[in-house]
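What follows is a single chain, given as structure tokens, in the form predicted on its own.
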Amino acid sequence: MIELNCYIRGSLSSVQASADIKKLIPDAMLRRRISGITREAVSTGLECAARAGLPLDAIITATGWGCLAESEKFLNGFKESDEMSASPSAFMQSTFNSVGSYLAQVLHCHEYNMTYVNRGHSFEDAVLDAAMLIEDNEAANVLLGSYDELTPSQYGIMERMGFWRKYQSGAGAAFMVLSKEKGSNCLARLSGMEFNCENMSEAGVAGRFNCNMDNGELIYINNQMFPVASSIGFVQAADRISSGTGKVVIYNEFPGERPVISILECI
């Protein structure tokens, strides 16, 4: 178990986001160029940063699939033109770091900016990077987020492969501000993470970390074909802790990969 000591000063999922994107991004030309999951993720990240109200020293994003719709749009255009031309706009928006780039542009945060694309471990790797920046005094406040989308073509392909017989699909975005200081608006403390752990049943995880009604709760993720599902779990855990739960353990087992365990506690 890697011991950590940093604080969640704000968290938000795309389902919870409610701010008008026109207010978040006043530049109409910039809004027009944003599409699909990029729009959803950027607006969630901007609203989360605004709620936290802290100066940002870094932006770190994570994704498993990336911007699939724009990637498909670019490849289809390339194919339809008989490989003679392609849309540069679709290409630029298909890159995995497009969300982090838009956030840096709007927030005027031109410091450390990183995107992790490691399938089911993408978000946990991003969390660890943010925690290390804070521990090494290279950043005091980090905007940390994730995003993934599910297109009809991807869903159809995975359906033919039989994935939906065993796993659930998912899509969306989630952001939080990880900070070195508690502050008055602190939601929870990230106290530890364990990578490459053994596969465990829900009862096994609950028993190991003593998760029961008196000592904490467990968010058990093991049947989600949604690479960054654990980021939604982080938002849920922060909400539960701010509502009175003492500890939340998040177990994330993406199909075909070793599980990762994260522990959030009350401050």
Given for the second form:
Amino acid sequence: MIELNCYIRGSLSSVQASADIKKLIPDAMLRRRISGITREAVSTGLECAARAGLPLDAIITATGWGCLAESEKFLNGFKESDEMSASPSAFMQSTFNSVGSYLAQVLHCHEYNMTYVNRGHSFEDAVLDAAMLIEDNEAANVLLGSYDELTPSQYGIMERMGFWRKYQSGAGAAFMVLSKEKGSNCLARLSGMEFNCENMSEAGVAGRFNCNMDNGELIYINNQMFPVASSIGFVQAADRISSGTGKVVIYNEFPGERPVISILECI
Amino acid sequence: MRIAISGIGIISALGAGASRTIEALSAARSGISSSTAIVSSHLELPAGEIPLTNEQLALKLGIDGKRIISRTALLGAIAASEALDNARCGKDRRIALISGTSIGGMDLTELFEKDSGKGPFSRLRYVRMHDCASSTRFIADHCGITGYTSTISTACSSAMNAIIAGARLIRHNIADTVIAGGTDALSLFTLNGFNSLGILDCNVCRPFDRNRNGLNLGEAAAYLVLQREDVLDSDPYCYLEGWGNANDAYHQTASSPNGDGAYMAMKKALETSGLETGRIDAIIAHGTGTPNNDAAETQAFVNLFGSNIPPFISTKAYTGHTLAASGSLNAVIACLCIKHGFLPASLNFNNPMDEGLPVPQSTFNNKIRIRNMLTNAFGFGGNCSSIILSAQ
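Shown: the form predicted on its own; wanted: the form predicted in complex with the partner chain:
All chains and molecules follow, beginning with the one already shown.
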């Protein structure tokens, strides 16, 4: 177990997001330029940052598959035209770090900016990086988030691969602000993470960490074939702790990968 | 606690391995060809293509050449295993892998025929390696890495950021040895993408020249073995003393005219190393050959170093711009420069840029003693990274 000590001072999933995008992104040009998952992720990140109200000194994003719709649009464009035409804007939007860079542009954040693209553990990699950055005093408040979309062709391909017989599909975005200081708006403390765990049953995890499952102390993810699932788990965990649960253990076993465990506690 | 570079591995258009790379750099020989032979593109653009088919690459790894494996993964496994062998790591080391890539398995995905259902390229094996992490997973399995693995994708600074992330893993004792770097194969996706942005030169690129007219794409994989000083199994090439990442926060694909992000990344690297600007002996610049990058980067040099800018070069006219791999490619070359005491010539430089901007070193120097070397990698989304490698 890697011992960590930092504080979640804001969390928001795209389902919870409600702010007017015109207020979040005053630049109409930029608003028009972004669509789909990029728009959803950037606006969720900006609203999360605005709610936390802290000066940010790092932005870390995570995505399993990136901006797939734009990638497909670009790919189909040059394939169908036999390389005669290709959309520069789709190419730009298809870049994995485009969400992180739009957030930096809107927030005028010139500091550390990183993007992890590591399947179902992308978000945990981002959380670990943020926690280490905070411990190194390179950042005090880090905006971090995860996003993934599900396009029709991807759904079809994964259906052919047989995933939907065993696993749930999903999509969305979720963001958090992780901080060095507790402040007055702290939701939960991140106290530890463990990578490359052995596969464990729900009861096994609960037993090892002494979780009271009736109190929602365990978020057990093992059948969700969408990389953003664990970041949504983090948002749920922070919500539960801020409304009274003592601790929440997040067990994330992405299909085909070794599990990652994260522990959030009340302050 | 210092972080040593104890192993390097590289494959690019200059050849596979450190000695072929040194040979080409010493002879000022470019690996860029007038068009691609393995990637079948109608664009006929010059590129730094590795002249080996996927089947030949697989055979180098000792695996069945008929298996459908993304070129990004094959190149990555060749360079990463070379780096690991080079470091002669003990089996009991806690080894992590951090790999940067910008296209992952797109080279296979772009062959996939999604609608036909029956064609030769409609089989699912052409999309199984699509995601970026699949190349990292393949490299980890090939090298027998069971520790922490991660994948970073920040466009052209990906591999440099993997090195920075690797340093942090060692500093926090999550690993004592990290294989860090990046891999990107040439693909129709990137050729058409950069072409659509209008930033490809139809001739061999001319970094830092007044008449520069864009970049050439290339493909490469390059990895470094980072080790905590007290667990070394071989003499290190040099030490990773400084690192910095900053964001230009200006435009999705263009640098700010003053090179603010570049300046901040280099300044942060100096700060973490504790070195003054005067202690930097040479720079391997990002130097892509686009009008925008080279003007912004040299302006950042002026802003940081004033009138005492160390000799600087670009490697892009040798290998092409190898995108996600470019940062670790430059870092591997920097290790070789420090160890062997040379600085390659920046190729195709003839005319100084306007407005008194500095000029690159355009002749081969084999009498230079490099104590501290700065190297840069900048990516789309204003992502700017720098590291400092030091002898002793």
